Amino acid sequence: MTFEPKILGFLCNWCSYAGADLAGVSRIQYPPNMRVIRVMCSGRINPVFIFKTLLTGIDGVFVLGCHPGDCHYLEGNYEAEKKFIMVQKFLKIVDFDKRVRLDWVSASEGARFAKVVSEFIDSIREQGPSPLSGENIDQELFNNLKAMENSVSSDRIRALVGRQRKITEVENEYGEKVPIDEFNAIFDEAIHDEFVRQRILLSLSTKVLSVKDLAAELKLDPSEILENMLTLKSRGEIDYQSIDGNTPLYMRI
């Protein structure tokens, strides 16, 4: 049987949704695999929506907005792009980034809408069904994406995404700007750390584990696990549960 992808599309009301409507009334042919959710602006799309969608087993997620400079709300699509780049950084950790895409379509581009949707559906068809679809899902991947869903809501990640343009494009009162390469290095480190912390919390939500146990489960160096666990303990999110010999066991609070 030929695999037919299930795609969910988030389309902005003013441009890409109107472009989809134009493609329909113009009878432009494209695969019917995408189900659409209309939003007022692509900047409205919370990254959590994307992870929740992928966790259901959907094969791909497409976000479509107005072309940069043409946003009905001035800068909404720039905000969407920043969020999407952050989502891509997370998904690249587990090599799942090719299942999501961001693109721009105006209200007059019915043919372009059909083209980009067809291209994305073809790319997902080549990748095959999502490992999170069907009865026997990839549990490790599920846990990783669940940790990412929790990570994108953290104060640190949201602050970095929200302040990126101000930090890198606008001088402060001392005439300083953070170079984009320096910002990206800080951002990448924050993404990695928050992902590891959320994976630790997921593991400790169902069982009591030592640093060594967590390092083996998450395939990370024990020193990195310990460093992040100390941060979680300082936040009051985990604590000691007991001592097994000389080994502390931790639980989620």
The other form holds:
Amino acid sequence: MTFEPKILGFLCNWCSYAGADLAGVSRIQYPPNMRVIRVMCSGRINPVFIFKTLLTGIDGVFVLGCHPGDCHYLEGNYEAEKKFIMVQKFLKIVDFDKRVRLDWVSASEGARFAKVVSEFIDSIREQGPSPLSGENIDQELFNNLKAMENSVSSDRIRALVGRQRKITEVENEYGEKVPIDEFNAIFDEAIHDEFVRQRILLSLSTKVLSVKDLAAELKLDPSEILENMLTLKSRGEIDYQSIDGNTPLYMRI
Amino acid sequence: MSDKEEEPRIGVFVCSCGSNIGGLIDVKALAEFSKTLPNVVFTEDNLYTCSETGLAQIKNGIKDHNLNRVIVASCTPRTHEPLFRDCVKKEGVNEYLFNFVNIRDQNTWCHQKYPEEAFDKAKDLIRMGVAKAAKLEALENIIVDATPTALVIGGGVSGMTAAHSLANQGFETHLIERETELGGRLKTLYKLFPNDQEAQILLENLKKNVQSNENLKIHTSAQVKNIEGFVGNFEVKVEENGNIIDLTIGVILVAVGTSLFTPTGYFGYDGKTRITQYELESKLKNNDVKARDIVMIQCVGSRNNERLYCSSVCCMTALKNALILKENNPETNVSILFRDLYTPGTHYEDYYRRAREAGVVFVEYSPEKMPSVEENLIKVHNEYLGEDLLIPYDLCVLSTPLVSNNDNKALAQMIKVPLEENGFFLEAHVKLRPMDFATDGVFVCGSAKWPVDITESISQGYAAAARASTIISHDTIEVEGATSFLPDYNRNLCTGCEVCIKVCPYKAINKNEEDDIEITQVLCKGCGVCGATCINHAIIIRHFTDQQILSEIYAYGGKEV
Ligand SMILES: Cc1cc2nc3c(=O)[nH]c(=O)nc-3n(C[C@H](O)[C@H](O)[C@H](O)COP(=O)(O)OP(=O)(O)OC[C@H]3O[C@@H](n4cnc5c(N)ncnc54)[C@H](O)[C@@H]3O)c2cc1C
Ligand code: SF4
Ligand code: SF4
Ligand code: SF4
Ligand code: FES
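Same protein, different form: I have the form predicted on its own, so give me the form predicted in complex with the partner chain.
All chains and molecules follow, beginning with the one already shown.
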């Protein structure tokens, strides 16, 4: 039997959900692989939802909103886009970003709805089943996505993405606008660091490990691990548990 | 909230919608399947859930099985949710404890070749709907005062009709026209189909109506600059002759009509011997038509790749003007080159018959072999004869479409309503809510929606006024209870970072004197952006809570993660 992907779509009520209804009213046909969760606006989509969906083993996530400028709530889709780009940046770290897609469909674009959904289904079909679906899941990937979920749940990342539009498009508290490139550089670094930290925390919540153990497990440079562990220690999230010879062992508090 | 502690007792009603759903998938089997889902205590399938019988079945289900949550799996919440919410409310179940599952518009109608897959999809959707329903909470709508005033944007036939109707009912009405004079397209027209009335007489009558009503304030050379607020309480800034006026408005009607299409590049259009029907109307009015060989070409710039639609008034306009030309001087030769002739109804078909009798020549052309307009001759290929006809002309009249206004987009963004692909305003539902927009308190009429004639513009003007008056004839308005919420038990999570204040598009969030975050429920539209953004997960989006959405995700994914 060929692989039939399981896809979850988040549709905003006013444009994309209406467009999906219009596809039905016009009897436009498309493959039946997607299930839909209706939200009032694409801006409602907490990035956590996307990671949770992927963690359950669902093969692809499609976020659909109104075209830029057409959001029923003025700017919700711009906020949605910022969060979505962030989610993609995380997923890119583990080469999983092609399993999520964001697009715009208006209430009058029934045919376009059917087209973009069909294309996304095809793309996921080509990529094959998610390694997180079925009985034997890829545990390392699972842990990585879990660490990402925790990252997008963290106040640091949420503050950055929540302020992004104001900082780059309007101005910050000091009345200055940060150039988008500069912001992106800071944001990319924060994404990478937060991911590593959350990954460390995840490993240390079940095991007691040294910096070297962690570097091996996470396939990262020990000096980078050490740097992030010092930050975590100063935040009071991890501490020494014991010393094995000369090597300190850490645990999560 | 007693419902919170109460065990969910969910009833699932699966609709067959005649054969729309039941024709593809087995609704009885779906109802049986629903019985196996957690917290479901009663299920039933209905032939038409929205019929009297169907609604009675829901009510009996609630009574007999003590249901405290109801699911209908059927068409789409966009059209039928209000009906079912109302139904459960009447039986004592809070309307927010109703949940809709869409298995028609987004399932049976679009997977007609895949009955098995559509059945599985319906199962998943019901499973997700049940999971969400179990987590739903009862909510109360809020009541706010409504200002009994109306704003009509556009002073053409439709706008004047609507404004007059509202003012006549006693509502303070403001009519905004950006030109110096009222009238729109009507100003330039000569005689009108279907009764050859002089356009100027109709216009004078309409103007007299609106000018003599003391409830009606006309603002010419005026434009809407900004609109804020919500149904019953819109704050509108109007610029009139350079001055800014602030108005508090209950309902808004969009009657901005259409623009004209200049057919530059079509058939050598020059505005002199090759003109539009609109220009011909002016000439007729000024008795300025000297030509003796007149050829009209239909569908110039419409029903092509660029503009797929039919402008609907141009066939009748051509017939009308052809007859007028013939009546003025029977010696005039008039030919109409057409693709299809659109003359619906008895009145319009009569024009066609009369035109034939008067000797107007009709020649069909096909878009593959377009006519060509040369120095003194028009060449048109005739399918039946299989050869080109050469028709001499001294005036060539192009029937061009009415097109949407360039600035519709800006207005649409101000009132938060959509446009369709040609730039016309898109109503909430073509059959169920033809005069409404999805945005509460905003309505549309006339050719702003798509090109229509004057009879239709007048009918729509009255219809939109009637719809609008259903709102402002009440002193109060009910506002959705599904809004953003910062519960006291989450206050300790909030660090006062103010990010939510910055992302809220409606300025519904503020810091109060105690420096605490405060959400003004009537201003909140429930978009959910603040909840998705809140740094510390303190804000709850009611009716779309994280828990509710996650339960849907887990129900589809098959596990909690
Ligand atoms: C050549 C020709 C001949 C026709 N002959 C006939 C006929 O014989 N019989 C018939 O029934 N129909 C006829 N029609 C169709 C008729 O013109 C329309 O049905 C009618 O004008 C539609 O009225 P309306 O109020 O919807 O729009 P319009 O007449 O287009 O009026 C819209 C008004 O809104 C104003 N406006 C637009 N945007 C704004 C804004 N942002 N702010 C403020 N004001 C704004 C415009 O200035 C205008 O005054 C003809 C049309 C053409 C082109
Ligand atoms: S409830 Fe919807 S699906 Fe059922 S009969 Fe009525 S229109 Fe059809
Ligand atoms: S975003 Fe959340 S944490 Fe920040 S002020 Fe608003 S409610 Fe408080
Ligand atoms: S839900 Fe939307 S409108 Fe309501 S307070 Fe939050 S951001 Fe503002
Ligand atoms: S309402 Fe569609 S994206 Fe905001």
